[in-house]
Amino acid sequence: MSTFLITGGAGFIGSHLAEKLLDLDEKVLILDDLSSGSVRNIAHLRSNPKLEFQAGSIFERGLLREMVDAADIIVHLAATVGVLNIIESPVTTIQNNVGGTEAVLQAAAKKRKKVIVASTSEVYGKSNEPVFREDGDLVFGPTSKSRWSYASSKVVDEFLTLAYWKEYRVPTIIVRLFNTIGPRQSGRYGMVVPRFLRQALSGQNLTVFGTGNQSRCFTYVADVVEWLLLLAANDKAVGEVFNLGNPEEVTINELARRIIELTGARVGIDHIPYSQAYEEGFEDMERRVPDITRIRAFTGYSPRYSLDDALRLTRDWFVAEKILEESTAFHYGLGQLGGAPRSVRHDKTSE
């Protein structure tokens, strides 16, 4: 039995990873400051004696060191996430991401604990390559565009992570996540699938930013969790960088149409300029497709969930959540308001 420490473990991906590890009879430590995660995400796990949850920050160095010392493997997921956060709080984004990763690596260095650090497909920036390879060039816009601060902070995270392996022999692994989706993901910070699902299930038109012709690849959370577990068990993966994504590509317009069909919603699609959705001069990339040759070679695992599978499973969770919200509203005598009011809505469930 191994002990895993998951920073940000009460978030979307972290809660799924914790759930899977407990199913495998591993011990799980979670450190989360709940700034974007939620205890609700792990409420169904709290009775398991092999789970230990600490509501605290990775910047609480004493607490972090104590939990790292108790762990065999650290999966570092804690970070500022989402385009809206990046635009509104660029200072916090940079400080949280770079400072937080450095704190985790410093704590792990003492006893050379294995650390898996979550990075992002955003690091590829404005690259025009048809598919993104881990050894490809990274192309960013100017520093005057705060949109690139998140990608830049994660690049620094990657440099730090690899430097700790090369200089201090801390066994580290980097994973670049490509638009992970699934139950418990929140749309509060700009994540497109949960935002579209909430709009469709509420009878609102879906808002597509930009032309909608930009394409993305979406990965079901269970596939990401499987890859993380396989990498954690593979010492040959140390010092490597891996794309974790499903190469199935879809435009945002097509994604919106699929979600409307999937939910049966009688709604339309509204296109909102980037300047209105985010900020003047906002830049986006047209395509973002992962090359997953390397992760397949190291793990033997390929995505098992298609985009349609992932959307269906995520929809089912959102429908269940919406029913719960409505029943909660009526329980408090608020049904006449047409749904749960802000005080009882469950918008802070994940990510």
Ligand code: UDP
Second form
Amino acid sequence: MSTFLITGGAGFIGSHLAEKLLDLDEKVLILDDLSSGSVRNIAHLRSNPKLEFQAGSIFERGLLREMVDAADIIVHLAATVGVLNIIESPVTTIQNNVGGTEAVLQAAAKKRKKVIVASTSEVYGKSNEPVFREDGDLVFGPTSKSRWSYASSKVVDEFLTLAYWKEYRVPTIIVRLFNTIGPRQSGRYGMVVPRFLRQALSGQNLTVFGTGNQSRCFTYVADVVEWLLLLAANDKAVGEVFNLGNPEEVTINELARRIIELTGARVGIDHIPYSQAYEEGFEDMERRVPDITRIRAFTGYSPRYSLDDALRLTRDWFVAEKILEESTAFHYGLGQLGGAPRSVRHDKTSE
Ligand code: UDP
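Alternate state requested, the form predicted in complex with the named molecule (shown: the form predicted alone):
All chains and molecules follow, beginning with the one already shown.
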């Protein structure tokens, strides 16, 4: 039995990882400042005596050190994520992502604890490669465009993480997550699948940004969790960078169409220019497809959930949630479910 510390464990991916670890009878410590994660995400786990939850920040050095010392392995998911957050709070994004990862690595260095650090497919930036390999070039736009601050902050995280391995022999692993989706993901920070599901289920038109011809590869959260567990147990993976993604590609127009079909919603699709959705001069990525040769070679695991499986399972959760929220709203006289709020500041999230 091992003890896992999950920073950002009350967030979307962290809560799924915690759930799986507890199923496997492992001990789980969660450190989450609840800025965007929520106790609701882990409410169903709270009665498990093998779970310890601390509402606190990775910037509370004493608390972090104590929890790191009590763990065998750390999965560092706490970060500021979501395009809306990044554009609206660039200072917080840089501070949280760079300072937060540095704090976790420093604490882990004392006793050379193994750390898995969550990075992102955003680090490939505007690369034109048809598929992204971990050793490929990273291509960013100018610093005047705040979108790139997120990718850059995660690149600094990656350099730091590799440096702690090279210089201090802290066993670290980097994972680049490609558009993970599933139950409990919030649409408040811009993520497209929860936004489309909420729109469809509330009878609103889906808002596709740009032409909708841009594509993404969506990965079901259970596949990501499986990979994280296999990497945690694999000593050969130390010092390596891995793409974690499902290479099945879909355009955002097609995604919108499938979500309308899956929900049976009688809604249309509105195309909104990027300047209105985000900010003037916003640069989106046209395509972002992972090469997963390396993660397959190290773990022997390939994604088990197709996009349709992932969308169905996510839809089922959102339907159940909406019923729950509506009954609560009805109970408190709050009326209809609103759309996703545009403005969220100073949030620290797990991706
Ligand atoms: N997107 C969209 N409508 C939305 C939210 C996002 O059309 O309500 C688009 C967004 O412009 C991007 C894609 O969906 O091309 C994926 O966006 P998301 O923020 O989920 O992830 P990203 O890949 O941009 O990090």
